[in-house]
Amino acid sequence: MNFINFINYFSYLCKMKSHHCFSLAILLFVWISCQTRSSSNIEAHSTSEAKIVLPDFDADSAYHFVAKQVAFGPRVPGTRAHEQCANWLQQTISAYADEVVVQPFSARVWNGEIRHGKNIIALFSPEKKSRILLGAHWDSRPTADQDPDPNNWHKPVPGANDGASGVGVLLEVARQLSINRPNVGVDIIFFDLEDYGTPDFADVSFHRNQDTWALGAQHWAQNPHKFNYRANYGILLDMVGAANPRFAKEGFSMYFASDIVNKVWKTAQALGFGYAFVNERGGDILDDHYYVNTLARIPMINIIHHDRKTASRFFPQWHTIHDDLSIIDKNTLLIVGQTVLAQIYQE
């Protein structure tokens, strides 16, 4: 019965008796009150739903900012290519963020020199308590010490996809949150002096001290760009870009994280990236994320390939010349990026 049928039988009755009036009256108000929740609700529901916006993740757009870091050359600590690189990433995401803090260190490798480094922080959202932490390294390697040819031990390596790679995503899921925000503040820092840990061909005395990896995260864990920073968890990406993609659960990341492994595994699986996202146990990887759970006490997991049929158990080309762009794969910084932006916006 609509409203107008209900008034008109409304009036009919009140004709009769008095106390028939009285409770149709107290129903009138009852059937009225229960209509406007109703519509109140579907409003309310609406409005729910209108706010969640998953955005597309563009493809090539991530791979042109692949391409740019490559351009440069190798991006090693000290060189033009390295400084080059820093000033265009700090330009091209200060398009994107609310807030940009570059972070200056030095820090000593592993044959004792000192380097110079810049972690390359951008906050979205900052005001927001309920944070997200994104990371990737942006260096690449001063020693192809992989190489299958002993001669290109001293080359540095191009760094297409161990590096670039999870820069030239999270410029693109930038982008994307400069368009639509999500319901939380993120939080993106491309590491620096991840890479320059001690080389194969080292005297093995060289290897005693693990600690000659990620250096930019370790100074940054120590020394956060914000007094007393928090984030619900965090999510690094190493090695994203290359073709045919396997990423297992990996071992430092199950062992901090759990929970949050499986959460973005689950995403990327009802995204339809299962093949790529598989339910296996990787390695302990020493990477970024390690030393944010350990020193910064920030759950974060580790997206990096894992290929079980190289010696490496990383892509055929990791800490070789021939990490290039040729190696990049478009569909893969899709599945990786997509999975990221659906982790973000459903939160």
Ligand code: AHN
Contents of the next structure:
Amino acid sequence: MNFINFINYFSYLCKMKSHHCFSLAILLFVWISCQTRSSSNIEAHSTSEAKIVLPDFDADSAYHFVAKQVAFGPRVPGTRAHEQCANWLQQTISAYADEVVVQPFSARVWNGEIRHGKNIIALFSPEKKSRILLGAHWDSRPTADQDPDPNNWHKPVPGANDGASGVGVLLEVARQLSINRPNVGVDIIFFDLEDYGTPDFADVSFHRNQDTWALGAQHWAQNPHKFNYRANYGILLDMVGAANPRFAKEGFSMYFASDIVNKVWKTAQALGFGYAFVNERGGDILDDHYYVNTLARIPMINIIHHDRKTASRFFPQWHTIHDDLSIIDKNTLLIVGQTVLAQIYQE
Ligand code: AHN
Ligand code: ZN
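Form predicted in complex with the named molecule structure, per the form predicted alone context:
Complete assembly follows, chain above in first position.
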């Protein structure tokens, strides 16, 4: 029953005799409970007295943030698209956060060259001691070395799912945080230079070193934006926008923070997303969270599309030129974003 119907019915009843007052009271009660139930807002019970309402994640808004990044072109460090996207990210998140810190750094990449990167860090309620860290990488891979056509190996990856999806979800989380404050403080980090790792075609077996990945996260973990920075735990999002997602419980996340993984997966399952947040242990994925765990010693988990059944273990277009906007599924953005929001507003 919508509000207009109810008012019409209410005025109809008012014209009748007073013994209808009782039925009117019942009707009012039923209508209010229907409204409460039909609302998609779910009440999250916090540890303090106050009840906090869980906001609705807006997947259209998240999709728009993904599309905007992809439209710059591949955000490969050293290119104009990379520089323009950095400025846009800083500007966009500044409208939502209490404070934004941009952390420039230089790093030596797999072939010995120097690249310049920027980690972008947004602080929400920076005065709070109890904090949750959220992260995603914003750079795109310079080499589509998993493309079936070798002619594409030296082309950049559009990075719609591998990069833009996690950032798009977190920008929408940031927008929600600006409307509705949870009990905890939140820090959102957009890591740069995650995806510059040694390409498969490179003949550099002697320095095919694991540490060529996640260069921005390595820099931040050794130089956090605040002296003595601590967070209760962290959640990294990577490849969270393709259709038919499968989020196995990633190996390093289980090794360093199994309690957080299980808590977040239970939250997702309670929201009805157990078809993607499966109770299955995945392999170890070297990603930004690995260095947050090992260097900064903050427990951080990775929500990553990770499927033992595909050849790459990731989504089918991973590190190909086909990781473009056409593979982004709003429902995947929704289930990840709503899970992250539910977790934050429960703390
Ligand atoms: C490796 O394949 C070594 N790491 C996967 C991490 C990654 C790449 N995330 C996005 N692109
Ligand atoms: Zn990648």
